[in-house]
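Taking the form predicted on its own, here's one chain by itself in C-alpha cells.
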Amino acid sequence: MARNEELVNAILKGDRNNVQTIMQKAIEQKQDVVQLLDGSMIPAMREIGERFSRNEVYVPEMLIAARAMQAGLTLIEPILAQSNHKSLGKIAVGTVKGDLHDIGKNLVAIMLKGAGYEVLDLGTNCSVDKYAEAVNAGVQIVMCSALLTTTMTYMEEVVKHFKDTPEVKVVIGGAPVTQKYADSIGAHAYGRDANEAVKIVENIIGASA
C-alpha cells in the first residue's frame, strides 16, 4: 500500500496545516482518500504510539500528533461514509463518574479512531447507565478511565453491571490505576497507556473475529 511520506511526517510532528493541505488536495484531485488512511495515517499514529511508549516522546507531543490526525480524519469522513467504508469495529470510550478529566481520554480516542476503528466518545463523570446506551447502540468494548484513586472505584460498578454480559469487554486505565486493580475488580485488561489500549483493542477484536 502507497505510503505518503509527506503526510505521515506532518502527522508525526503534529503539523495540523499541512495535513489538512495535503488531504484537501487529496480529496479536490480526487485521490483514494481510504488508501492514504490505511497507508499514511493509521501508520503515523502507530508509530507515534510507538515512540510514546519508548518515552521518546510524551503527552504533550501526542496530543498535538492526535490533533493533526484529526484534522485529516475530520475532512475525509463525508467520503468515507458515502464509500461504506467499515470500522474495524465500535468502541466506547469515556472517563468514570464523577470524574472530569479527559487528557487521557481523548488520547485513547483519538488513537483509536486513527487506527479505523469507530469511537463513542462518552466524555465524562460517566454513569454505567450511559455505558449501557453505548453497547445497546452497538459498542463492543467499554474503556473506562479515571485520574483520580477516588473516582477509579467507580470502574468496579461498571464491571459488575456487564458480568453477565460476556460478549462486552470493559478496558480500564488512568494515572492510579494498575493491572493488580484490574484483575481484583474483574476488568477483561488494562492499558497503561493509549498506544497500549490500541493493542489491547486489536487484540480483543482479533479474538473474536
Second form
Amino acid sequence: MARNEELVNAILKGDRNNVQTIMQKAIEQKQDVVQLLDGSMIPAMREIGERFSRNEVYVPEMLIAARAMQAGLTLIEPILAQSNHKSLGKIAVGTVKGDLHDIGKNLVAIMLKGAGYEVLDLGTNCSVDKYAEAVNAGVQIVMCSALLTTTMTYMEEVVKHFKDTPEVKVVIGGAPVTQKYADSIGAHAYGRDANEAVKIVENIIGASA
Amino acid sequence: MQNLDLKSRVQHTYEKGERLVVPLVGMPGLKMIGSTIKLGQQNYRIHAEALQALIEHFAPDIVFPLMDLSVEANAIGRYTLFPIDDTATVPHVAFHLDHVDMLPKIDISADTRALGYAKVIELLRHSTDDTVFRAAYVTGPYTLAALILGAQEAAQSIILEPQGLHALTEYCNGIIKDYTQLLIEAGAQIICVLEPSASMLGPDHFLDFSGNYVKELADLCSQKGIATVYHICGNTMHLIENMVKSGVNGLSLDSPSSGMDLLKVMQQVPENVLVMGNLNPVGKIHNGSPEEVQAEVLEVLKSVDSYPNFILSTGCDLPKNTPEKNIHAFMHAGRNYRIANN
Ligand code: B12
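Got the form predicted on its own; any chance of the form predicted together with the partner chain too?
And the full complex, kicking off with our chain again.
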C-alpha cells in the first residue's frame, strides 16, 4: 500500500496544521482517503505507539501525535461514512466510577481509532450502566481504565455485570492494574500500555472474525 | 549545618550497620486520633496531633506531614474540593496560557492553610527532640502548573506552547519559593518537592520544565543549610540522572510495582545523593500480614546493602486505612536489620 511519507512524518511529529493541509489537498484532488488512512495514518500511529512502548517518546509526544491524527480523521470521517468504509469493530473506552484520570484512557482511545476501530469514548467516572449502554449500542469490547487503587476494584463489578454475556469482552488497564489482578477478577485481558491495548483488541477481533 | 546533619546521620547509621527508617506516613496518624482527612488538612492542631501520634507510636527518623498537593494551588485561588475522608483535590477548571499574567500576586504567608502547614512544623519543633528530622512538602513547579492548566494540557503545551508554559511554571515556582521560605522559618529541616506529574515527561523536557526550576529551590534551601528531596511517584527510571542534576540532596522513589529498579538507581546515583524508597505503599503493607511486610522490607534492604546513601521508606504516602500493625512491622523490620559484611 502506498505510503505518504510527508503525512506519516507530520503525524509522528504531531504537526496538526500540516496533517490538515495534506488531507485537505488529498480530498480536493479526490485521492483515495481510505488508502491514506490505511497506508499512512494507521501505520504512523502504530509507529508512535511502538516508540512510546520503547520509551523513545513520552506522553507529550504521544498526545500531540494523537491530536494531529484526530484532526486528519475529522476531515475524512464524512467521506469514510459515505464510502461505507467499515470500521474494524466498535469499542468502548472509559475510566471507571470514582476515577477522573483520563490521560491514559485518552491515549488508549486514540490508538484504537488510529488503528481503524470505531471508539465510543465514555469519558471518566463510568458506572456499570454506562458500559452497558455502550454494549446496547453495539460495542463488543469494553475497555476500563483506573489509576487509583481505590477505584480499580470497581472493575470487578464491570466484569461481573457482563458475566452472562460472554461475547462482551472486558479489557482492563491503568497504572495500578496488573495481569494478576485481571486474572483474579476474571477480566478477559490486561494491557500494559496503549500499544498493547491495540494488540489485545486485534487478537479478540481476529479470533471472532 | 542541618543539611550535613541528615547526610552525616545517614552515614553514621550505615557505619553502625543500620538504616534510617522513614515511612511516608501521615494519613494513618489521623486514623489513630480518630479524625478525618478533611479536618487534618484544614486544621493545623489536628494535623500536628496526628503527626505527634505517629512519632510516639512509630518513632520514625524523619517526620513527614500529610501529603497535600492542593496547598499552593488553593492559595492561588484555584477551586479546591475537600472530601470528608479523602485528600483535597483541585479539579480541572479551564485556564489559558495567555492569561498567566492575570494570575494573582499572592502573599502565601497570609494564606490560612499554608500558614497552618507551617504552624504544624513549628509545633513539632517545640514538641520533639533532635532525634527526629522535620520534613515539609511543597508542590513541584511542573505539577503546580499542571494543576492550574490541566495535566493533559500541560503535557501538550510542553511541545505546543513552551514559552507560555515556562511563564506559568516560573509563576508557580515563585509561589513555591515563598512557601518554602515560610516552612523553613517555621523549622522545616528537609523540603520535599512533590512532582508526580513530571513522571510523564521525557528526560529533556523534564529537565527543562521541572529539574531546572527545582534547582532554584534546591539552591535556596542549601544556602540555608536545609536539605531537599525530590519525590516523584510513578516510574522515573528514565529521569534519575536529571533528577540528580537539579542539585537536590535526595530522591524519594516509587516501588517496583510501578517499574522502579532500586539497584539500578543506586548504581546511577552519586554517593552524595540520598535515595529513599521504595516499599509498595498499597501492597503488603496495606493488605498483607506483618510477616509479609517484614519479608518485603528485607527484600528492599538486602538489595542495596553495599550503598551507604540509602534510607528505607515507602514508595509513596501510606493510605489512611493502612493497618497499624503493618506499619509497626515495617519499622521493626527496618530497625532490626543489619547490613551484611559491615
Ligand atoms: C495527572 C495525575 C492526576 C491529574 C489527572 C488529570 C487527568 N486529566 O487525567 C489530577 C490532578 C486531576 C489527579 C487527581 C487525583 N490523583 Co492523580 N495522578 C496523576 C499522575 C501524576 C499521572 C497519571 C497519568 O496521567 N499518567 C500518564 C498516563 C499516560 O499513564 P496511565 O494512565 O497509566 O496510562 C497508560 C497505561 O496505564 C495504559 N492504560 C491506561 N488505561 C488503560 C486501559 C486499558 C483497557 C488498557 C489496556 C491500558 C490502559 O495505557 C496508558 C498509556 O500507555 C499520577 C502519578 C504518576 N506519576 O503516575 C497520579 C496518581 C495516579 N494520582 C493519585 C491520586 C491519589 C489522586 C487524587 C486522589 C488526589 C491526589 N492526591 O492527587 C486525585 C483523584 C481524583 C479522582 N477522583 O480521580 C495517586 C494514586 C494512588 C493510588 N495508587 O491509588 C497517583 C499514583 C499519585 C500519588 N501517588 O499520589 N491526578
